[in-house]
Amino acid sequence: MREVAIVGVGSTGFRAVTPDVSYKEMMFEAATRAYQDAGNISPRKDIDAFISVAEDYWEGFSIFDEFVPDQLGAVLRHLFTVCGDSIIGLSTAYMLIKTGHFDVVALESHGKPSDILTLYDVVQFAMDPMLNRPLGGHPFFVAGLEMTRFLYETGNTKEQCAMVVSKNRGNALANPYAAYGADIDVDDVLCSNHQFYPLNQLDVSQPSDGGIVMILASNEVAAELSDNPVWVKGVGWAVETPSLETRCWSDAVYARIAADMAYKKAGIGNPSREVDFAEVDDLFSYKELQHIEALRLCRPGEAGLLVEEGETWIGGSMPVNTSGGNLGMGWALEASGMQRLLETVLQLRGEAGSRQLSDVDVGVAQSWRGVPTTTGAVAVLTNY
């Protein structure tokens, strides 16, 4: 069976606003860095296919992929567009290489929410037009409802969610790619302005601009392109019901299904023992706890205790979001999943700087497409 590796990564880093560059310039910078990291490959000669992860509504253009090829060097080449989460984009690249028809694939995703004048109106537009959208209000009320039910069902606490914020914003201080690093404590979070009960202002990730490009290759050519490849051992994705009226409000069902799919492919039977660290979506603070439990990195109801006891911090037994997560790096729309992948790759390559974990071989990256969706994806990566 063909194996698939990540052999190059490039990122612009993430900032709250980027008035000085266009999304095309961000894509070009990230792609150039990725091509250099993958042995100075030429996109016109060495890359067989390109994948862009983008959604027309975020970009403000219909058929946005028409604006992709120039800055990636993909003119007149195979180009695929994934209108969804960027770990699903990774899964697409993985499957293309597995077919045997492609040896090298470039994967691109970016977010530029600072250009969107009505960002949360676009989110609201994704709500059911008959039953939910007419209710009005900010769409993040959905997260407040889900957090309430999740804490009630699991016994996790609001204070433990505040610890997630303190941890992740602190981790981001050591991440040069992160936009929102800060030294804040639990009281700062609990005393911040109320927004969507029981969510406070600091419980909610803020938008950020940036782009990431990754180069994937088959095992036949990976050794030629990188001395330190990171192997994609398993991928999974799932969508639960989109309806607010029929979904599960306490459990991240999509993450559990996607994780089980990825674990099965990777041959992982006991994630809490076999996985060394995880990067999970934390668009809202409680989501980190919910996703840890869905990924079976602990038993239901225990995620908050792991944070409280320091086990998910750098130096703990199961570090989570050493990058700072969405809370620290910022919410980069469809590129948020690529943020999780980037940190996982850097950790497995031993290139995470002062936040580098010791003796890690297996990492899990997980993403969620955000309110109001129930779409998620998981990738299992190793350095062997």
Contents of the next structure:
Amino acid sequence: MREVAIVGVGSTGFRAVTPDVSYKEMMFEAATRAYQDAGNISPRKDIDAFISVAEDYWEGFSIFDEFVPDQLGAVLRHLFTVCGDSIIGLSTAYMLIKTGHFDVVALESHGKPSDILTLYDVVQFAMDPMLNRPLGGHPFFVAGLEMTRFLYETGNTKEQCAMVVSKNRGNALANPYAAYGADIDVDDVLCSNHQFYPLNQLDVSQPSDGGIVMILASNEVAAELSDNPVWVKGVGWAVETPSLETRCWSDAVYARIAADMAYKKAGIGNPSREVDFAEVDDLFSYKELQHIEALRLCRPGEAGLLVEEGETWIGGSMPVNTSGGNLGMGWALEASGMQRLLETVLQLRGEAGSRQLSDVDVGVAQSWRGVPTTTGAVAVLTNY
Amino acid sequence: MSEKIKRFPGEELKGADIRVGKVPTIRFRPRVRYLWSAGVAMSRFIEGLKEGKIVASTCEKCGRIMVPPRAFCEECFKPVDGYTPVKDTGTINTWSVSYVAGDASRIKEPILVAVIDMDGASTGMGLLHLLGEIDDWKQIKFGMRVKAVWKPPEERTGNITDIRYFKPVKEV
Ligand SMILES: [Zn+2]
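Can you now output the form predicted together with its partner chain? The one shown was the form predicted on its own.
The complete assembly is shown below, putting the previous chain first.
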């Protein structure tokens, strides 16, 4: 059976602004680090295919694919862009290797929202032009709508969401790649400005710039490239509906379906027992709780209790977002999911520094494409 | 129409029908604006333009002198070794004559565009730019020698248009 491993990772780290480098130079740095990490391979001859995850409107280019090869060492090589989240990009790389036609695939994703002067107008541009855009307002009210219904249906509380912020911003202090590490308590969150009720200002992730590159390889060559390969045991993705009028507002159904797909592939029947830790999307504080429930890491309605009782903190029984999540590392557009993957790999390799978890073998990474989407993806990774 | 069908059934639509709302449509103008960080290599290029210089970057491994400059050599996949100005003269590599403006309207005075291999840069590297001071585009030839015509220093803004165009030069 052909298996797929992550054999190299590289990142620039994430910062609120990066005026010193162009997006190309950012990608070059992440790629250089990843190639070195993967046994110092040469992209000019050792990599069979390249995948870049990017969205034209974020980049400010139509057909951004064309602006990718130089900085990845992929000139005159086999490259395409995946328009989606980076865990969807991982799924694509995984499938390429599974075909048997590719042994080594490079996966790249970056975000440079500081280059976009009208970031939230671009988000609004993702909403329906006939039904929603004419109403105006900041598009993040969509998250407010979802949080209201989610808390009402599940019994999770605003205070528990605030605890997520406190935990993740605190975890980010121990992560040198994170842009927004901070010592914040529940009252700080609850007293911050109302933004999109029930979301306060500190419940919302802030944009950050940075890039990540990963090298994936088949089991036939993984040992040559890495002493500590991390295995991709399962991938999954799903989309619900663009319709704000008819979608499910309480549960992250897309994440549930994506997780079930990945768990099935990985042979995981009881995730809350078999998964050691998770990195989930937390672009808004409540999304962490909602996604924990969708990934069946606890029973429905109990994610808030998990954070309240310390179980999702470092040292708890189900640590979530030891990296700091998006709240701590920042919202890096399509690279947000790649941040979740990166931390999962580092934890499984035992390279997470002062935030390293003990005895972890199975990690789950999950992404969401953000407001106003219902697209998510999940990857199950192991170190054996 | 065809031989057999003189007129298709239904109502014919004109462009004006859409403008006046006879056909239901939704109009939306996105607000998308960017401010790209120029970065290490292009910052040097932009600063060079203000000084009337075309800046290249160099790779000692493959020996190339690269215009436009980049922070890394895409062939060798390593950081470049330095930056150096090249001459503002060059040779026409390829060219075209555009009788259509950016908005697709026809124009009488065609826009002459060319890729120019810059003197001092490696083979096949240079700038895409406009040609000027050419009476008849039929005078353009492969291998034609050209030179940059710069805006006066006080008008330069660090933009590719700090060079107005390239004009033919006679070699002495
Ligand atoms: Zn070189």
